[in-house]
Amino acid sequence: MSQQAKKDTPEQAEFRAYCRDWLSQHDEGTPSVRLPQSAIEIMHSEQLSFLRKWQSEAYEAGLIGCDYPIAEGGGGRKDCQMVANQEMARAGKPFLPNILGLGMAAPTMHFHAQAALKERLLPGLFSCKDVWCQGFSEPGAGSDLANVQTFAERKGDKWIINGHKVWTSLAHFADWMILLLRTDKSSKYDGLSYFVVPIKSALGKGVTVRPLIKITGETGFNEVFFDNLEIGDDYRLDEIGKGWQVAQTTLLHERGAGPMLTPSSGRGSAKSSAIGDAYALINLAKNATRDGESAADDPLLRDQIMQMIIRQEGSKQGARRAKVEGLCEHPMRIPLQAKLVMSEIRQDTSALAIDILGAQSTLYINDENAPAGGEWPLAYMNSYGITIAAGASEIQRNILGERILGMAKSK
């Protein structure tokens, strides 16, 4: 029994047994084309169709939205959604794709909408049916996102939208968006207001999406213009006005600091289930060479090597401490510094598994003679975009000194 089994209450313990046998008798099946290695990859419909499979299976037997009311189509359990995250992620299963949904749209709605919104729109967000996107940073607005300009004027009760957002992960399949707008140009933060919109249905309509192709040849990337568009007020969240107070409840779950845990599980596909895992690379470098001999050989590396698996470790660790009350003197330390820990220790383990690798590092995906399938390689480019999404480093070390250790603003 792991120890994470053992602290279980009655309802996680007989919840848990259920997670494991329901996993070791699902067979999601193979997938036809390659996976990418996280949902905000996902570039081909063919990715998708099979991800959304298994986003529907898992959530049609309870694994999704557990914590959530049963009136919004969850489960109506408590602190059940990370025994259902460990077990899948224990038993190997893919990763989910609506992952923006999950972890940023699904807590918003829960905690600002009006129950009929919920009601209408959490069930196929839990389901996959509905793909949702963030429509958060601008040209001119990304880590001062207070200053976004996207504007929405209001008519009756209907609002008119003109603007333009960039870096909308999934905007290219998604059917419905979290926006936030300026809905008066006299005030900065007071100014803002908080939507859903749906997209998909408005395409040639008042919404055109545009991908943006990364470095690495893949377009999870999009650039997102509104024209015209016209929508209900009854798509608005909370008060007008209210939308960065809404924008704090986005922020806080997508990095991972909210009381509403995102489903998720840890592979895209076999050939990268250990990439980014600093365990891997002792494999890595002993089936490497360096002069003819293995790279397992130079001490220096497996210094390097030791030190990225005790940082892993320690967040790790880290994780499990702030599950202790008494252990935390600040309540979201931890949890706020857990998505710049993790996001740069997957940079550098993705950086030294090039160092390992030499020159064998400039073969890529989908080149036969690649280790490891040329997945180390995408995962150091993939790894800029994870230390800048939801919130750039700078950024949340700013948060953490001035919000957590109490110190002076930065000018």
Given for the second form:
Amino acid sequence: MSQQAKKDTPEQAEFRAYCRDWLSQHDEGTPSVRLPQSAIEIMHSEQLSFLRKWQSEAYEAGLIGCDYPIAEGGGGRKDCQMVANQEMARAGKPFLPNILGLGMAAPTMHFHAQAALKERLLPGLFSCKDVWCQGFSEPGAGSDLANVQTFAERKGDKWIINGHKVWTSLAHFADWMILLLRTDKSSKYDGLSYFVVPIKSALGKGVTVRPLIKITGETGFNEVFFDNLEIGDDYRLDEIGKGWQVAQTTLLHERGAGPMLTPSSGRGSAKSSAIGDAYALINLAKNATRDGESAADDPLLRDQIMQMIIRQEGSKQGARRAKVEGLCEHPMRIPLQAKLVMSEIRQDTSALAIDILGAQSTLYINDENAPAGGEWPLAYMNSYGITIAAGASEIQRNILGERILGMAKSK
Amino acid sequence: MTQAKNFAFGEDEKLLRDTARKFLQDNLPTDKLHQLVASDPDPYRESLSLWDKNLWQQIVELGWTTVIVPEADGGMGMSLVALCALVEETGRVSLPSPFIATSCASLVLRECHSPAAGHWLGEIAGGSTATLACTPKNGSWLAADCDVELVDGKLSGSAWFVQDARKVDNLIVQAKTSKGTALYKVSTHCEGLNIVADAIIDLTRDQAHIHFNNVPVGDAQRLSDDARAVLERAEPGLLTLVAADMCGAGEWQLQTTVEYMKVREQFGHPLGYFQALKHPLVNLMIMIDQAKSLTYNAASAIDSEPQNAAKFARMAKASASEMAAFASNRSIQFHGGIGFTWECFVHLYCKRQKHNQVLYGDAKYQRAKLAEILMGPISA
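Right, and the form predicted in complex with the partner chain of this protein, after the form predicted alone?
Every chain and every other molecule in the complex is listed next, the one we just looked at coming first.
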């Protein structure tokens, strides 16, 4: 019996047995193309269709949205998404493609949308029938997110939207978008409202999606232009002027600190399952050489590998400690660190992997001699996506210094 | 054995810790600590052992020294996690006391599994204190190459870097014998013992080297015939307790510096407004949280996953030592000129942390040992 299984409630234990049984019999097949490292790097429709089929089957089996109410298309269970996540990872299943829907749109709608909207949209989100994306950042609103200028003008029970969103992952496939926009130009924070918007059906009719190319050479994120897009008021979440508060729910979940656990599953490409894991640096060093000697015998590299492993283990044990109220100084102190710490550990781990690989680290994903398929240099470059997105590390440090430690607000 | 839920930190442990926190905050506010240990700044003064014996007596009565003594030996038989929580609190107030030394002695006695060790654990549960005298002059904390030898039933030689030697009743001495190394219990008041105080940086504890001049020891004092094995089994616990002290002290350093960031103004803003000061303090908070999580993980592993104890304890001590160095550095620097003065309290913690950082091996040492566990030894 696994360590987790020993601590299960009766409902979790029964559900875990069910998940294991289903997962052991389920075969998602073999992708015809290389899978990317995560959902936000999906470039091709072949990648998406393979992953979408897998998510749909997992949802049909009840492994996704487990803790959401049945009326919202969920499983109506309590604390079972964690069980499903553990079992999907344990079974080595592929990752879930509709990550922005599952991790951000779903919890935001759960807490802020009208019942009819949730009932209509959440089942298609969970099954990946509808791919979701997030329209937050703009050319003039990055770290200063509340400065968004994309404007919605009220016309009867309709809104007319004009503006420009950037860094929009998955917009090139997306059916729907969560959209933070301005409904009042006279007030910065209170002038924001929050909508869900069908974008695919409006392509060429008020919505234009233009791909952006990342430093990795991969696509996956985009610019989205709104040109007099007309939508109904029934797509609004919460009240007019409450967009900033609704966005906080989205951001809290995006940073892994929200009350609804994001459904998640295992691996990207088979080769990359260990990419980003500090413990994987040990075998990397054992298989690499320096001056003809094993890199695993280099005391400086050994020390740096141990530093990475200690940070990673510290972060893992921190997630464990965050659940023990008596051992925490402040209930949000560890949860609000999660995104910052995880992203920097991943970046530093990938950078160290490149050091260990030495000359071999110059070989990229299209080189047949590249160790681990060139995924380590790719992971290093991709890591900036995580340290910059969802509030750059510097913004995270402001948030922690102000909300947790109570220091004066920086501009 | 498997990982305990919630580090086995439950209601009993929380109650014990909360009581300790209040007791220490009421009885040893930092200004009182400063009066107690820092009244004479002269670095050439005689080396003193400054502590509040009355406060210690109350701590003994509260039962802190019985926490990890097994019930069979007259103690409370609680987990190392419980003790860790207490040590974190004593670190938070930088308590000068024989608490950590005695707790370390208890951890070693617990691993001896001999009638004599059981007896002396009972003595500790009854209020007696002890410290380890296991280190040679070269400073290899728990290594086999001790400088004390047993010849004809008598101990000769010297033990070095003995923690809080002038506060305790008994020593646990590592000595070379004809068969290897053994552990003996020796009273600090016995004939033939010369305790020489070290002049140390840390004002909140004392340290000494001890000369043994043909000190006779009997069977009732022989704790173990295999000091190597005992010390190796006890080492994760020692590392974890020192890490816990650093976590408590580190949190004091963080909170004290953060408070200063709120009241001190320059350029028309409180200092915390400036990201050059705010962000490093957030980094410190993250380091404290990592070290603290690893420390409770190590304590919990020692209690319930012995196969992982050494690995996790080395992670905890390494992480806490790095954190302590950074906490000391930033807490002095961010207090500015006043932080460089004797009257500001931050130097007390900086000095305690400096001592903690090296006690039983610094971060680099722990990482080298950890690498041996995780990667195997360096090829010859």
